[in-house]
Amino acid sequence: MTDIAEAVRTQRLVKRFGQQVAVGGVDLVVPRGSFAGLVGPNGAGKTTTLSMVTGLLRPDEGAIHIDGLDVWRDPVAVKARIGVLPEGLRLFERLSGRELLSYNGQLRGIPKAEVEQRAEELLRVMDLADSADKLVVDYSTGMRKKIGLAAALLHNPRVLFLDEPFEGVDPVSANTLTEVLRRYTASGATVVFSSHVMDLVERLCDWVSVMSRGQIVAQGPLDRVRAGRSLNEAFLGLVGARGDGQGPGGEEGLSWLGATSA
């Protein structure tokens, strides 16, 4: 993979919580300008990995580089280059949508006039212009995701990290988010988003990394990872899911289920 320009690379990334190894030696690669999916079952280590990559959680071992910069040795420069929409999004709920963007712009040191211009454009594109002066506490889940994405894009980052960005989002809001992200990657920027919804990843992504039990088990262009199958079929094979009804989640041991009581 040395022949690709890398937006993100991790080397032997490890994170433990007590005796539990949440991430066990992850070598994640994301090409610059790609729409990349990080997929895996619940508990695979996706959120922990993204938290370390974005500087929110310090790894126990390993190295992380974004645009060639070490995340932990040059954190200020790295944070200027990234935008983050984390899982369990927390916002300043007593601000309006417009005030939230203004506040984020001030934190980033963007001139006030520039912040106002960018905020108005983002509010319009995100279909939030009519709700710009409503308090965020009154926003729906979809509206929160859209204003969170607007805040993450305000400083025009080179790499955008999204953790389950479409979870709980209605189809109209999801379509808006998708169109904005496609425009963003078309400009040469990079999106990395985690999900366990294979159909969504297959529709949006050109690069996929598959995690299972804290490790990357497959990685590369979407078509190569799929290998002629649907992504869901490839995913089930890679993570070791069984479809014979005899393993976990199968029929064995549930002979009572649906039976009529005597």
The other form holds:
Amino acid sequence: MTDIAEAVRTQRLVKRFGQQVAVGGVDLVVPRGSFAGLVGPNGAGKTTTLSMVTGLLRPDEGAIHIDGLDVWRDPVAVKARIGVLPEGLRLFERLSGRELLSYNGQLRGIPKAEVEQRAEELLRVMDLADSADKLVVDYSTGMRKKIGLAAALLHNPRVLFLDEPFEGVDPVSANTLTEVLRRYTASGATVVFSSHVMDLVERLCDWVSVMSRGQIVAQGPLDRVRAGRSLNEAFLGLVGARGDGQGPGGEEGLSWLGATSA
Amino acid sequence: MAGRDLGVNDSGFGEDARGPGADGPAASGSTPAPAPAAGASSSGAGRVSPWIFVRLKLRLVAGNLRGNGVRLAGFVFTVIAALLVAGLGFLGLAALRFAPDDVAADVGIVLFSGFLLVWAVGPLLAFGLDDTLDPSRLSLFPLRTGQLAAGMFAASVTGVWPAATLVVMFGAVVGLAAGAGGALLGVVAVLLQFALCIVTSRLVTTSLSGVLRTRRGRDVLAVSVLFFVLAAQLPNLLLNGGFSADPAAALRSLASVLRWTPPGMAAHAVTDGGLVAVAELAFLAVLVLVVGRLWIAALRRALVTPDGSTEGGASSVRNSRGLLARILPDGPLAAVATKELKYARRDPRGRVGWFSSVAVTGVLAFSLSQGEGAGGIGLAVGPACLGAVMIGLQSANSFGIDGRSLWMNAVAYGTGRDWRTDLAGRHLAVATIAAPLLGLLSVVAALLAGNLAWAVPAALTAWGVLGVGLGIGAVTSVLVPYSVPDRLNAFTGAVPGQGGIAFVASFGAMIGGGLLSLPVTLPVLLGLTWVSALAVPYGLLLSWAGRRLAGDLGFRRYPELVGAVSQSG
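Now that the form predicted on its own has been shown, please provide the structure of the form predicted in complex with the partner chain.
Below is the entire complex, every chain and molecule, led by the chain shown above.
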């Protein structure tokens, strides 16, 4: 059995798509109660990893434990414990925000009255009360992320997985999202979210896992990972990009680019 | 897909874009306002040949297939279907040579008109199937509108179906042309007719592309598919409705109307082969140019018209609880069933599915009842069962409409039982709509058949058949799931590349459902009416068995299921 102080632990997680290895032996660890950021460049395998951890994609190899429970062997217990907001805002478009929440709650067997009360509070906190009866298909990106988060929180999960929750979100909505997530982790619950906005991760997270090319290249408390630098510098160094502020390739190439060229 | 894949870097755009203003913007245009794409860069893009668009299209097709066996199979299936259509169509038209001359000419005229009609509306219904069709994706390239039009035209003719159309139409040259001169003019006529088909279809899609990019526009268009579904039943109605006892006369009158339409003139030119034909071809050529010019104008406007998808205030929905929600106990079953009912009402795909099932059934029932024959109880039971099959077929891919949102169910369900409950909710929703509908249909069919008492066995049998259809549909829904595109498509109902799977699913469901329905339908049709009393329990049993099987199968392969219905269309 794994150490129960860990909310998430994967062992040698592997996923291939044809020839391509999307995730090549990932050991993701997230301590319980942490606000964890999964960072990495595009194509590093963040979404694939999160999909496997949340039981939406079958791994080729490896094991995943959430609160010590195997995701693929004990799905009932795991699914009751996790909340998920996948990438790409895939929601039931033709339900209103309120209906979407109540659908989610009922699907998980929460009594209707309880669902309605929770939905009402979530809609208010997310600043969606005015749009609660509009169809999700007509929501803006920020509203969709918020209703998605509300749906993921409705059954009060212990661990929350969010794939790029802040992508394309306006600052006001982003602020609402972070406030809710802060409150949620303060109560001892765990949040794992993927992002490539380093400032945000630095501001919110106390635990960081850095992925590159399907591997975890660094993982630990925020201060240890950034080791005195800014997270952005540390990140660029870790994933093998030049962290010295120079552009790719420095002076070579692209000589024609810019207003001064012929 | 990177720039290299688009095949543009090595052949012009890159270099031309930085050349200092060459030959000015939009040289081909007659209106003063050039598209910003061409105007802003003020560079000549003279070396961009339509060939690039052809390669772009081919690469898009190839890229769509790469590393995906299922899509490849679907593509192979499409190619085979197109080859069959092309071959049979060609032979069929060529065989007109053996028909009497006037009949052959009339058939040619009607068929050519039909081709134009299909081309005008077909791609509209399938909008979104073809990446090179949407001009807004190309609007930032420094292309003059004329080049864009030429390129889009070239891309449009690159494809399996355009090629098949061309081959079929050349059959007309073989079948209709008089002499060598006629054959020569025939080839020109066919090419012009083909160009007209393509240009018209592009004009229609381009003029409507702004509308198609708004949600409301797509919703409206989605529902308008119904008219085409109904139109497809029209010949059936006419033939069976005793509209014309003499098909030859009907053909003649139809052809005489269509004779002076452009496609009619093309067909006539092939048969004529004389001076009249030359005049007709000249007219056609002018028409192609005019339509082409209109298309260019529409294209130019489409490129500078903002995307209206975010305009307008969204309306609220009534926050009411349906009847089902009040009756059913709290829980997933009620949640899924009420959600499905809302989707049947709110999602255009749901509406289209239901309306077309009902419409097709109604038309078939009506035309069946008009035909003379044995008559009897079959006239009441037959249409009712047919309706049940049509409705059951909608459930052959139960998760398709949920599509990319299905993860929400998948992250909540931890057992096969949960999936079974989910399917039960879907079946319950279908039955809520279908049971009264089939009852009504049975009454109507019985009235038409001349004995109201037949409504009872008809309804009972139809309900049984629906149960069987749902049971089979549950299994196909988890075994051969496919994505239903967000944008409508009246032809396959599957996203590009999954057409083959969709075909297998509905065909399997139809055959399986038909076979398993036989134990109840056959005795009833043969006159053992009392068997219909067993139909409902039988249907319930089979739908339960189907859900039971499908629930476990679905749970075992739910990641694959979610993946299969989440393909983007």
